[in-house]
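Read the single chain below, which is given as structure tokens and is the form predicted alone.
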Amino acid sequence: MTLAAPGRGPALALVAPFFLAAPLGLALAGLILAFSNGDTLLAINAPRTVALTHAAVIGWLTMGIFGAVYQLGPAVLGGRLVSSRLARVHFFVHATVVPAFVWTFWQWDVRLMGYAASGLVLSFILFLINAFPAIGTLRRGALPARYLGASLVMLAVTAGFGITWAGTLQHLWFPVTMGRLAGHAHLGLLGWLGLTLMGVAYQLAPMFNVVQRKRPVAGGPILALTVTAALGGGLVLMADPGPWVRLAVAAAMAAGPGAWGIEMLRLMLARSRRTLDVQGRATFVSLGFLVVTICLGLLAAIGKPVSPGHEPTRLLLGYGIAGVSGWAGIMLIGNSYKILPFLVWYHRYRQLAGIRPVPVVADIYSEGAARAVLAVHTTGTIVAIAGALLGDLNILRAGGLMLTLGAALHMVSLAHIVLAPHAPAPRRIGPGEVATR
């Protein structure tokens, strides 16, 4: 873990909206999981199906990593942004990208497609051309920039398989099999969102939970399994092996990451700051989503066999649940309630200490807030992998609407942490102490 310096971050008015956006890119995944038809159970590559996936992963997620990355880069890596003016156009960008694309998978319109998807892949560059500067040097980096510079790379090898696949849907290069669906889906999930979450979290569980009496101690070796896992598991499978193969590349997937949840268990157990707080608890239900990941990833390698109702596409759709909504996403739901709430209080409050009483920064964010969000976005998605799990359309339905409503007081909770006042909390009198003003 390395320390924060703040004062070499971005302006609050840069990083601020990328978190202000990101959930609603879960919203409209939440709403087209809640309007979902018949087909969503019985083929993974729906158009529905596909379209409420990449509003979840680069609408949701993605968007809020980008705004992590701006700012723990130059403020905790030691590494700068190429041009400020550059990630505002980039947010610009994404934000009119994503939409568009997302329709064109809901339409299922192959020309407007291709032309999106091109859009989309611009975005990824602005990104990159900030992203490598803002992580520092890898060679002598820390562990998290190390896994940072991993999941860039990732990026880009996902949008080039992205774009391809957007092209040859339009002019029939070659059939896009599920194999190929399959490798290209986890070089994101695992190569990209995985390692950019692992690496996030090497770095703030222990700095946010006060970890000083235990470090990592496989953080290298877990990033090359990972690694190699993703990169050639994905090629692997968009071979269209059979079972046993893709089981074995399951394993390598899971192993990784497995091991990655066993290192932050360790961690978050050896804290010296007992009593949790929303991204405390959103850490451990996380790791507990993980552990249905990996499970559920494993048992959609068999297919068929062991699938409810000897239907696959109930495992696949759980475990993309799973995955993205519950490990990845719940991991980020929290980081948000701990990154923004500390820019705020460093950019709008840090130069009145000591001048008049001023918030601390959990004043700026609602405790009990949080709590209600993490608790609707955690039964959100246990409702909709039991529905996936079941083969219930109406359970399914019923917890993209939770989603949803998770989203929306997400975003209006972390909007008020940037836009409202604050006041600090008070304090209680002790022994021998007179009230003052």
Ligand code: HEM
The other form holds:
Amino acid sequence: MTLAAPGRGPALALVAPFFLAAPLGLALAGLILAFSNGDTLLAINAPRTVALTHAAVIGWLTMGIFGAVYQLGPAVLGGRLVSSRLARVHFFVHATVVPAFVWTFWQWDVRLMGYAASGLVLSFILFLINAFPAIGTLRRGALPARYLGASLVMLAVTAGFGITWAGTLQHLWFPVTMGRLAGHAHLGLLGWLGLTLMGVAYQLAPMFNVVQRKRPVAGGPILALTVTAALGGGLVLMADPGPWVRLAVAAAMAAGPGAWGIEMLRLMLARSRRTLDVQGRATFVSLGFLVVTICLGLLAAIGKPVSPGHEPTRLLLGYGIAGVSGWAGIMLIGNSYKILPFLVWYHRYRQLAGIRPVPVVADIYSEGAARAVLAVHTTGTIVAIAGALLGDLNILRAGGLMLTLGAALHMVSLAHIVLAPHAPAPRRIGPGEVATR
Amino acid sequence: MNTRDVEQKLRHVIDPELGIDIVSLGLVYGIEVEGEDVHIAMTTTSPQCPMGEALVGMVESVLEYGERDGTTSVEVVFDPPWDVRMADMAALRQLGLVPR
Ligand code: HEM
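Right, the form predicted alone is done, so what does the form predicted in complex with this ligand look like?
First the chain shown before, then all remaining chains and molecules of the complex.
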């Protein structure tokens, strides 16, 4: 018997903590947004905004992606973890450092920021030691593995600039200009988060939605374009260029995800599994937010600063929320309801399947609860974007509260997947036969 | 045991992701019965399907369940690749491809 991808899954106890802790990062980001002050709408580098950003991108999305890479690498891409114990240690390091890191931004304590930033670099190193072998040697040529390989390099580059910026904030080697901030930010957002989610989607969206009639046609060129735009564009931004160059960089950065979005839409519309579950719905909603993100990003690149010396803060804030909470966040939320139930099924029921009635993956999570999470999170994201664009602090805060509520619901429903017993639902097992398995 | 008996048993193997049995999905390409020995040729919905190994285990479990003397061998093949048109009407209905 030959299987292209052996279904070796890592231990549930290794992966689940990453997925369960990730919504805490979102809850924290939502709370920080709920405590926005006047500065939030005036300066994109206001302490609370930088705290909010890192709670979302490192506490929530990166934490979830860590879990996804540890799971999908060995289970789907044919890779292996160097050490499961290292991955466990990594969880504790990351979970400890992130709140401290966010706190130093909130307080704008540049001395402690340096220590916390070093802890974060350590967390990324621990991750990368496992992540490179995890994404597979067997199928390294495959699109998802290539995207993930590139995104891991981008994570290292982003962290390199991040620790340098933290260092210069403390030791005043040089100023962190708006351009330098934007360069680091886009290396992280497009290079690390964007590429990872795009690569994972190439794997999961066709697999879960049974897409056969269409294949990705431009995955390779889109990868090359996105890597060039994130790296080249990020470096160009660091030189604080004028508006036209900024617009060109923004267009280049939008091109990859835009083309990927069209590919995803093509694939999803050709799916054989017509009935959409929460993962399928989340994919469409997330694609909608990608369009919003691209439009706001292009507008922000040519937008008029609200006051001299400042960026068009409100547009940038709306753009950031759309990209992080909408595009990337909703994609992660949707996939959580596949990755975690699969893992639970694999570890609890695989051995029993065929011998006695066991639940299927869909019995392991509540579709209703998952849809409620998606609805609350989507509404919170829209309200927060509206608050940012309208410059209305109360609407922005309300959006933050909704995101926190969505995060709490998400955490409870993920915990239920891992901890609760699951019963098989009645289903058809043969022609004309309905049985309770 | 004849091929019909084997097929009936395989209908108890449910694809954990789609919630549909592997016979209805058209994942079973061939059943050979020689005396008590059974050989199954089957596929998965995609070559990277992470459930592939689990599905093979389930097939072995249902066939070896209870009193049986013979051997069971399962071969996973990807030629021809699985196509949704190989699924039966009930499976297509469950996938939402034809109205319920
Ligand atoms: C070791 C890791 C990291 C460190 C030490 C770090 C540090 C920093 C610092 C010091 C700033 C603020 C500079 C200033 O305002 O003067 C910043 C901004 C930013 N960083 Fe990071 N960062 C790290 C990783 C990341 C990653 C992985 C991402 C994305 C996934 C990211 C996304 C951002 C964004 C979007 C901003 C702009 C925030 C805003 O304008 O409000 N960072 N980072």
